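Only one chain is included here, represented as structure tokens and corresponding to the form predicted alone.
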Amino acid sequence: MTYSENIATLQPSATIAVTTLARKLAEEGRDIIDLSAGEPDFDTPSWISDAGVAAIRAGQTRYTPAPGLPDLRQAVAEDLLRNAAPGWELAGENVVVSNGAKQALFNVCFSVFGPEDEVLVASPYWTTYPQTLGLSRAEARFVQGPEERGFRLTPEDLERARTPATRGLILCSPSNPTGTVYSAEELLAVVRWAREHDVFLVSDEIYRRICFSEGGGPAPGLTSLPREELGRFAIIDGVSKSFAMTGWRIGYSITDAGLARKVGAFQSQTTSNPATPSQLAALEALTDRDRADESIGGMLEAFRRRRDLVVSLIHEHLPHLGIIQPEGAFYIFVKVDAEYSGEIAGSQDWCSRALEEHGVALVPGIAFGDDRYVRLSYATSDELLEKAVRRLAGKVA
């Protein structure tokens, strides 16, 4: 069968593929520790779930406007303004609520980029970025900062990669897969470069609340910076990670009002609105701030403890492997190329061996643009994390 050129280069999600394989092996009776998942292992807080259930029982199951419920769009805007720098003005008209942050990203890229456009992508990158750009008929051009800086980009790095066809930049902080977090000063330098060169900046801030900074609070994002410093931009966010709501499928884009109207019109012709009960659950999550802060604080404390545990275990049992010290999200990017030899020629081989011989599932770094590394998710229990690292070191069955 002949397929459309629209999907000629499309590849399935590498992270979902690993998770699916791990679950299949577990169902077959294998003792598998799955450290590939990109989602919290916590249940959605009960008070949020109750709001979704109440919406269903109250008959709130009909269509909403395609860009989302007006109250939810306004709540998203107000949530961003909580930690915004002076000069920011956002309202519901700037927000489009989508079926997860992945759709929000696709909507923006498809609406802004097109054939012959080059879009710089900070590497290592989330696997979906280049695929989304390919579907938009744009070309991903990867750019990587120094390893010793946690791969964070500077204007000099970006300028070396820029060409006359450069139209955009996709950045993720806190980063999936590295956990790297840009400081406000580092982000400001990138923002100024983008504005100077009329580069549309897509800032993926889905992990912004999962940040281990000493001062506490969300990681710096675009709204942390003076509004006048920004050129054209889109923020991608959602409730999936911070509120353990991955299956509820609520993400959103925040842009200028004109682009939001275009994105909303596009969504109206593809999926229309996200599920109404999910929107009402998300509205509860974003408006009950006291309970939200308490729930996020509890998850953040657990993630910080797990991060410290895994880092210390790797240093103790696998000292020849390197790591990028994570400052946010719930991943550790582990440098495993010291073990490449013979049949182990890259990260896919390394992960295959880890799964087959040790029963530990991780994601090969080649899926994120760096074959020297693998991604380890510590969104699981302390007990399983310790057991997994010991297995990888050959110290436990």
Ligand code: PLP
Given for the second form:
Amino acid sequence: MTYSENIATLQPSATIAVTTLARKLAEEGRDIIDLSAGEPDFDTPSWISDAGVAAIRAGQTRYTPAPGLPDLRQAVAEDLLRNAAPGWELAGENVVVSNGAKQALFNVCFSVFGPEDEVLVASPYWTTYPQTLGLSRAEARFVQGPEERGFRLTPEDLERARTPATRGLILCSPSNPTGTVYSAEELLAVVRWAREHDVFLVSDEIYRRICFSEGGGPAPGLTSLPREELGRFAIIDGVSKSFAMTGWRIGYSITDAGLARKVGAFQSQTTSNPATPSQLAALEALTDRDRADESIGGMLEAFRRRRDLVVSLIHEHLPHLGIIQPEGAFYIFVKVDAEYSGEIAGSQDWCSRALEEHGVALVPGIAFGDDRYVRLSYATSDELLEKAVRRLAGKVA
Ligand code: PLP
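Can I have the other form now, the form predicted together with this ligand, not the form predicted alone?
Now the complete complex, all chains and molecules, led by this one.
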């Protein structure tokens, strides 16, 4: 059977593959500590789940408009405006609500990029970006900042990678997989470069509320910058990570109203609206601000404590491994290439050994574009984190 050119470069998600294997081994009775997951280990706060249940009981089970409920689109705009720099105007017409940030990203990339377009992707990158671009028949071109700067990009790095075919840039801050966060100044420099070269900037801000930088509050994002500094852009965001709502499948794109109409039309012909009760639960999450701040604050505190714990455990038990100091999200990118030799030739071999010999599931860095590293997710209990690092150090716990 031959398949369409549309899926010629398509690969299944490497992170989901590791998580599925870890679950299978656990079901077979193996003692597995799964540090591969890309989702919070917390349950959705009950007041949000209650809103979803109430929606179902109230018969809110029919279609909504394809780009989402007007109230939810408006709430997304208002939520972003809360921390926006002066001069920003956003309303429901700028927002399309989708089945997770993943669909929001796909909708935007498919609507904006196409054959002959080159799109720069900040590396290490979330595994889905090159696949999404491949499905859009655009070409991903990876660009990496210096390791000692947590791989963050400057206009000089970008300028070196730019060609006459460069149409876009995908950036993720706080980053999956490194947890690094761009400061507002660093972001501004990138934004100015993009505007100068008419590069469409896709800013994935799904982890923006999970940020440990001094001063608190969400990580700097495009709306933290003066509106007039921006050229063409899309913000990708959603409730999955910050409200522990990965299974509800609600994400959104924020763009100019013209592109939002195109994205909405595209969605109307592909999936229609995301699940109606999920939209109503997300509306509750974004509008009950006191409870939202309290719930997010609690999860953030736990993530910060675990980040500190894992960093110190790695320094203590695996001092020969390097790490990129994470400032947000819930991942640590650990440099393991000092252990490559003989049969362990790269991050995939290293992770296979970690799973087979120590029962610890991690994601090979090669899935994110850097084979020297592995990604450890600390979205699990302190006890399991400690046990996992001890196991990896050969100090079996
Ligand atoms: N963007 C990044 C960087 C992610 O890590 C993820 C999920 O892992 C997503 C987007 C997708 O989020 P969602 O579950 O809302 O589709």
